[in-house]
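Form predicted alone, single chain, as structure tokens, below.
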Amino acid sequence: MKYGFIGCGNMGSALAGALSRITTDIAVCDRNPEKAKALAEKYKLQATDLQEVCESCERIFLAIKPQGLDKLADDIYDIIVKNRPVIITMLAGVNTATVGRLFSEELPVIRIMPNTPVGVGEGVVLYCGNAFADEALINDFLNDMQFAGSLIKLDEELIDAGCAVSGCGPAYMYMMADAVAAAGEKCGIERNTAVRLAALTMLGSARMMLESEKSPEQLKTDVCSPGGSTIEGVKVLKNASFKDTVSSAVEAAYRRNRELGGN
């Protein structure tokens, strides 16, 4: 098999789904075999066990929690050293050097940090590779992952910070949308309509940011007519230290990423 997934949680499943649009030469396994079976049936993949994934797959996604890496390495070390697959790790805070130390210093390792919108093909996937992941390998991987969304290369020392922005960011966006929708509901709009309005507004605003040469601050100013309604709402957010609060959330996530990696 070309690809294998160890772990079929939300992120692993989303990435397997995106990858399946290019190839179904994918084997999946999970501590809960029923999860792997359900994922395999959904995308016409092969559900198997941990040993088979490690023995038969050329490229293996580590789609588990960082806390489980040491035990996993103990369980599969001999097979990995023998077969030398490419390891694709998405473990928060865990760098390529750590993966190399656990398996083999000369093993090709690609580190990615995706976010949940990969499930609808609109994700952000940050990536980098170690010295043994050559350009041809990286380019082939990027081609296979094209339906996940935007793939953005970052220096590895910035991956933890990038994760705090794009990896954790959807949670902040959902909280904002929920707050806007709840206020709309309070003002008389039906709940589902209010949620749709909030989501479409975020979608359009994001497109404006990507396609405009203006800064986010300038785009915000463009919406705020003097003496109008928008500026009144913006005043409330400023008085509540909205920008500082969001920045603190991103910084807290960054610190936790560093902690997970033992930094």
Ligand SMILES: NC(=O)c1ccc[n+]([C@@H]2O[C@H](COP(=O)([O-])OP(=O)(O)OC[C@H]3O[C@@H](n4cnc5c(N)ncnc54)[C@H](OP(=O)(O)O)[C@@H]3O)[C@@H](O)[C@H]2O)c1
Second form
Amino acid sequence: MKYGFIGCGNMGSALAGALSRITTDIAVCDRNPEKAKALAEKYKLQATDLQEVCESCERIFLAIKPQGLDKLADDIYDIIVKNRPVIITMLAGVNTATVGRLFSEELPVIRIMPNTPVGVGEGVVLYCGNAFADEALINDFLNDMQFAGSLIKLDEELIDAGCAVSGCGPAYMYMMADAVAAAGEKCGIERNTAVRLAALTMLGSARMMLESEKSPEQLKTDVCSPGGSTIEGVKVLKNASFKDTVSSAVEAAYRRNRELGGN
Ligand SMILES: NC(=O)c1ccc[n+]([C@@H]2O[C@H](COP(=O)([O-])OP(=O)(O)OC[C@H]3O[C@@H](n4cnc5c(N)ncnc54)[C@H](OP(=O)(O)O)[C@@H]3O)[C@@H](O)[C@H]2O)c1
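Could the form predicted in complex with the ligand be shown next, to go alongside the form predicted alone?
After this comes the whole thing, all chains and molecules, with the earlier chain placed first.
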């Protein structure tokens, strides 16, 4: 098979779904076989076991938590070294050199850092490859991943930082949306409508950032008419050190990524 997934959790499922729009030549496995079965049924893939994925797939996604990598490598080392598949890792903090050390230094390794919106085709997928992942392989992989969202090449030493921004980022955006919606609810708007308004506002604001030439700071200022209502809300956020707090959150995620990779 062309692709295999080890792990059918949040990220593995979302990526397998995006990939299935190009090819269903995909085998999936999970420690919990029911998860693999449900994913395979949803996208017409093949549910199988770890051994079979490693034996039959040309390109294998590692979609488990970083903490489980050493044990997994022990379990599949012999088959990987024999079959030499391309390894596609999305494990936070784990770099291509570590994957090479665990299996074989000369294995082609593509490192990606996706986020959960790949599940709706609007993800950010950062990527880089080691010296054995040649241009033809990377281009074919990017073509297969086109329905995941925006595919952005980043130097490997920046992937941990990118992960803290775009990999973890959806959580911060959801927290912001939840807070805005909760306030809307307090002011009398029904919950579902308030969440929808918050989500659509994020979507439109994101488009403005991408399509206008203006900085986020300038776009914010454009909303703040003097003597108006937005400026009152912005003052509250400034007094609560909003920017520093969010920056600290992203930096904490970055530090954790470094720790997970043993740095
Ligand atoms: N979630 C995100 O937004 C996100 C973003 C960027 C990168 N990532 C990276 O993506 C990876 C997966 O994250 P996730 O959120 O999808 O985790 P998850 O929901 O916990 O999914 C991992 C799945 O793999 C299974 N698994 C663990 N060890 C296995 C093994 N040896 N063989 C087969 N299946 C195994 C787990 O089973 P159990 O439940 O039994 O452990 C679980 O079903 C992580 O390395 C993370 O750093 C995640």
